[in-house]
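In the block that follows, a single chain appears as structure tokens, in the form predicted alone.
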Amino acid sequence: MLNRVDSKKQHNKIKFSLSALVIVTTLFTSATAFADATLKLSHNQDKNHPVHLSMQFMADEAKRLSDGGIKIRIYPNSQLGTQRESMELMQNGALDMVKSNASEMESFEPAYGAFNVPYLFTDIDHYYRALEGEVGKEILQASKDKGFIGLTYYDAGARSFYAKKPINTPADLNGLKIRVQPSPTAVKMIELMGGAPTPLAYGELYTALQQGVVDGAENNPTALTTARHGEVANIFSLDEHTMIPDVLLISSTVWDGLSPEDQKIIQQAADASMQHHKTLWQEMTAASMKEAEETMNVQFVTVEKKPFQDAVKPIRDEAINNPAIAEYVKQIEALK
């Protein structure tokens, strides 16, 4: 017979020993729940745009690759909220999976302000390097205590900027509302080339340009017949002042709650769905280009881009003394 003290004893093994197996479950529970369960992605993009038709190379491809075990939707058009509001979401725990870029990631992330230095990039092979390369990994990586950390990166071109009137030199954009991204080095570049910035959701872009709401606005040549902008500002300016990546991000939590295996898995996707965009992106911003041409008679000018290069340099030497970013800035700058 058990005295008292044996019996406390037992007792609390008992309970430990519960305590464990509860723990345990849960644990295996969360884990098996993220790789069974459909993981949502958002993005602002259309159905036709090279980056939807990139991510749903890596959605097909975690899927072949995990047997049908993992399974990735993805949601266009911002079905699930603008790209801002999408962020929101994730770090929230109410999404798993957002595509943004590197101009918006700005205001959650400080490190991807490197990316939206004007002019960093000499040209595409300097861009893929930085990409591919250390200082690229240490940047999707940075958030991980915001929520979320970066998968790969798709290449989004060459911005410049479209309105009904050619821009030639920074002096064309005095008096010129020009629609940014919500960052805050989008707004300062403007400011400095005289134009007025004016943050706006891509979504609501087209109607503000018809309306006049604002006068222009910069993105990549695919903006032009993906969104229909040729149709309300058909005079393209190639001053091409930054490069800025569109980025594919995930959830930390659901992250951390996927066993190694399919961590693996879902970066090899991603990883190759970026090389199969490299080649996807070239070929469809031709396509783009060519039919904004010949349906929209949008015109492609080509500009002097020093009298920009000038008028910015300010922020590159804001970015060298800025801690958040000089590290990153002066890595890609080595990548020349």
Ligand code: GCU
Second form
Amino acid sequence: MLNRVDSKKQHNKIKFSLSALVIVTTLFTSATAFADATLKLSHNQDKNHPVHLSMQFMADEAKRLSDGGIKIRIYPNSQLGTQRESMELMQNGALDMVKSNASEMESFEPAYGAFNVPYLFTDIDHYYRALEGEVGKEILQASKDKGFIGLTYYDAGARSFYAKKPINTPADLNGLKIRVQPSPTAVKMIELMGGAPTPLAYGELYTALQQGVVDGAENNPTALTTARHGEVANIFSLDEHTMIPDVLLISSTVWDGLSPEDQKIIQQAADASMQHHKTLWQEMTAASMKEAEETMNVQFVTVEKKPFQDAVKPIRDEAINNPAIAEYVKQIEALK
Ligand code: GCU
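Form predicted alone done; form predicted together with this ligand now:
What follows is the whole complex; the chain from before opens it.
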């Protein structure tokens, strides 16, 4: 007879094997589906998140432009793995497309690290000049020899702190465990501000906040509603330390295997979805803030940014001396 601990272990094992089986089955069909050009795209957001909706727009557009020839099936909510796992699956040929965030991408392609420099952008127009300009395109192409390329960016807003108390100055982070994306620069940023960084996958964050594994996190306001973080951390302090876009990526093997016409269609659909996302993002961020205030009792706090900017200045100074990103950072700064 199993004792309770063993039976729980056994239960977890079965649960794990079942989810592993679902992933393996899905990925196995991926190989077969590849022949009839159904591309599988994995990401970590809910279906009601603006980035999911914009990627669905991209998939519909690719289907329309190819008269139904190109099919892209989207798997949301980390069903096929975290962002990191999805990237690895794509590099191994088991997945065709992935949406990740430029922050986490610095471990796969250092060029994306340029976006991790805090307070790099002066405003939204500057941000878009970089994303849509030469420098943005160069970064998307930089990973060619690493098994994938970027197709487009999606606005992911400005990231700020949220916790059960206001973060008015970096000193308020003292002794707080702050969840960050798995990215060396994000870890460094929290250390410089005086907090204790805890890298975690996005899907684990709600429970981590609820159980006090972390005291706070940092993200854009849509996380409060689409991932319900506002239920477990309801003071959002608008220090807006970074603007780090989401990125739509495709496997180089899949890309190289497409006809030039299909490549053109997919690129066109991706570009159109980025434009579509521009307005959708603004509208849905405003709606999220309103919903968070009205239904979750979230409070948005305005803070003075200068002390935060001063604390993280060493990241910009290091970036300018880091050959992997210096040129990109300078190009972005020249677009101010
Ligand atoms: C944002 C971003 C996601 C990212 C998440 C995170 O929501 O759009 O791509 O995974 O932040 O903090 O992990």
